[in-house]
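Here's a solo chain for you in structure tokens, the form predicted on its own.
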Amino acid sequence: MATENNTLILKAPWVFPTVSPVALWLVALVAAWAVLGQLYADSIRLLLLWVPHLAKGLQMNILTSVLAIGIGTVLGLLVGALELSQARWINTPARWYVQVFRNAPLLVLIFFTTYVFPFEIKIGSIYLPFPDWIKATIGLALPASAHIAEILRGAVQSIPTPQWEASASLAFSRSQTLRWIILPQCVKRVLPPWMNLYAMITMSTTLASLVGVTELLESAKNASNTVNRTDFTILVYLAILTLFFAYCYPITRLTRRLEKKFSFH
């Protein structure tokens, strides 16, 4: 504490720097598996038998949601421009297409089209198999392009009036409007939702191992009965959730990060 010229100032004694959240999460999680190192050490070891069989699940989940949200976009990206159509008989059609596929469980989803498609294709004398992983991916992808859909739709309506007004007084047409003008600026809108949509569409790929389909899921129930120990049983799932996290978490920061620099006010 000091004086000058009648004016009290004070000095903070210390000044604790910034840290980062992600830091502090990885702090955390490597503390944990080092107390539980400390405490199931031979079932960690264990653990890291089954680590190629756990990575090759995971290879499924990312190649599932990669495909389900890839195919939900070319999808959706449709089905929002029918529903933007000033045509009754088109847009009508594409809005219930929306109202199903959004209100409808996942799960049922996918058991619909594990059932519904057969198990292989016949072209011509060749007998092409029809597996159950691209069923999970069908089933993942058909809420997917709704959602889309919605994100589109949400995205064209929230770009202002007077811009269509611009544009018609240029004598462009609705479709050389949508096309030149609106849909770029709706890049900057849409991004983040739909990448916050593929987190949950990535975590949601579990669901596919209901209906026998080898994924993290599957291979870590194979690994705990495999093993038969309730310890290791625990490691395995929090071990799940380490690798979803690790997978998840940054898209879910680059989606906060990315809503931020694009907000509109």
Contents of the next structure:
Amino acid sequence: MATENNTLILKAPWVFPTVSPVALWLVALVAAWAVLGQLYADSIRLLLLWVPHLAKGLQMNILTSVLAIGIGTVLGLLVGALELSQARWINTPARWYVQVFRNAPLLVLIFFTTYVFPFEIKIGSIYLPFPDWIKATIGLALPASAHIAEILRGAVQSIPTPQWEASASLAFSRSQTLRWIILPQCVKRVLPPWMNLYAMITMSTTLASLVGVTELLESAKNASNTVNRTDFTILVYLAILTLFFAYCYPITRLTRRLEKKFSFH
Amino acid sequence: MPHTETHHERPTLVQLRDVHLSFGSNKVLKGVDLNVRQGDAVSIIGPSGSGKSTILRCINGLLAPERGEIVVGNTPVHALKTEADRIALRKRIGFVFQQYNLFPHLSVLENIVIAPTRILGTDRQTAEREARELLARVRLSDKADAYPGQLSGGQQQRVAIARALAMHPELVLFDEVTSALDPETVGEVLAVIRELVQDGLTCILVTHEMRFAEEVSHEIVFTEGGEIVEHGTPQTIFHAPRNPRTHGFINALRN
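For comparison with the form predicted on its own, would you give the structure of this protein in the form predicted together with the partner chain?
Below is the whole assembly, all chains and molecules, this chain first.
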């Protein structure tokens, strides 16, 4: 404890040690908005008019990210399970799936899924629309599933082999060991990287604007083009950055907390 | 030695014949023969790396020998091909590890009941009652709801013994179960094993606790370099070994 205090004092004697840097950043952010509000009161009023439009855009980002992580998780756990199989003909394709989607640029995948799927699906005589935002979601979900498969495989392999030996000695089969002994111990190892991935996906949802999905970035572009004033444009993008920060930062923070908590067990 | 009078009449439970095993180019077992009678406690002693633990892992099928025969009861372990066959074998054999290897995400009670309920299909009530009896037997009645991480090494090892016994094994393999323990907790674990031997449970122990091995074993097996150098009663091995290598090992320990 003593050394910790010393280094703190050595590093930054001018910082009051009980104030966390996060709080300082938040204060700075609020202050920046306060100053902006004074200087560009007019633009801020304009911005407020656009809030419903931007909120609708943000809704799309949240919807896409939640769906993408959902699909990605289900698919990723499946692929991860296949990757863990001992049969070569099962784990090799799974491994290739992971490699292909982990090494593909996200934007290219989103373009790809947008153009490879039809705009509507015909089931019997019913035509179901297949909107672009769902295609973009799939584009995000595919690499997410590859990452989740890797996270799962890594977690399973990080459980010490004596756990397998002990289970085998108690007459557990391989799949029983995986289900009852290994996977329950993996949950806490998987949770932090999974949340990290979710934050990354959320931020990547803005890429969907490039294939014409009306999400937050696209809404901001609309607003900026309509108003057509430099100070307003800056303000709108600053607002978007603030919104994403407000949504993703707590997730990152919670992830760090969980990582610390679990590292002791 | 509680069973000396009937010692030679009891049937053989474990039999190894000319067992060979290598890890890569490293020959770990070079023709091991071993006979364990029902109800016997047999201690395998010898220098580190002489293949003692490997012998135990071959007996319960965790490792498969390259050559030779291993028979437990009527089961030819060396010929088991499927996972199902090995599972059937392991239901009958308990294994206690040097590092305990309890399941850290389960409470002490759950560690003990998981195998009987899920593998043997024992109903929860019976399994739990037996688990509590076993915990009393290893003197840990008050720790049923604790997690392994909250226990000392000696306590964890006693839970591990209870976990193995919950499967009602006909044979228990102890792999250097006191080697990782603090000196003051070794005694409590050995006391539990001593009682099991006195109750007539067939045990094969790999151990460095010579005094204990001499006290509880019906037979001592001395291994060196992947071979069984000598076996006999504790009296012979510890006090009148015939083989000079055994002699050297015992003497080195004495001094």
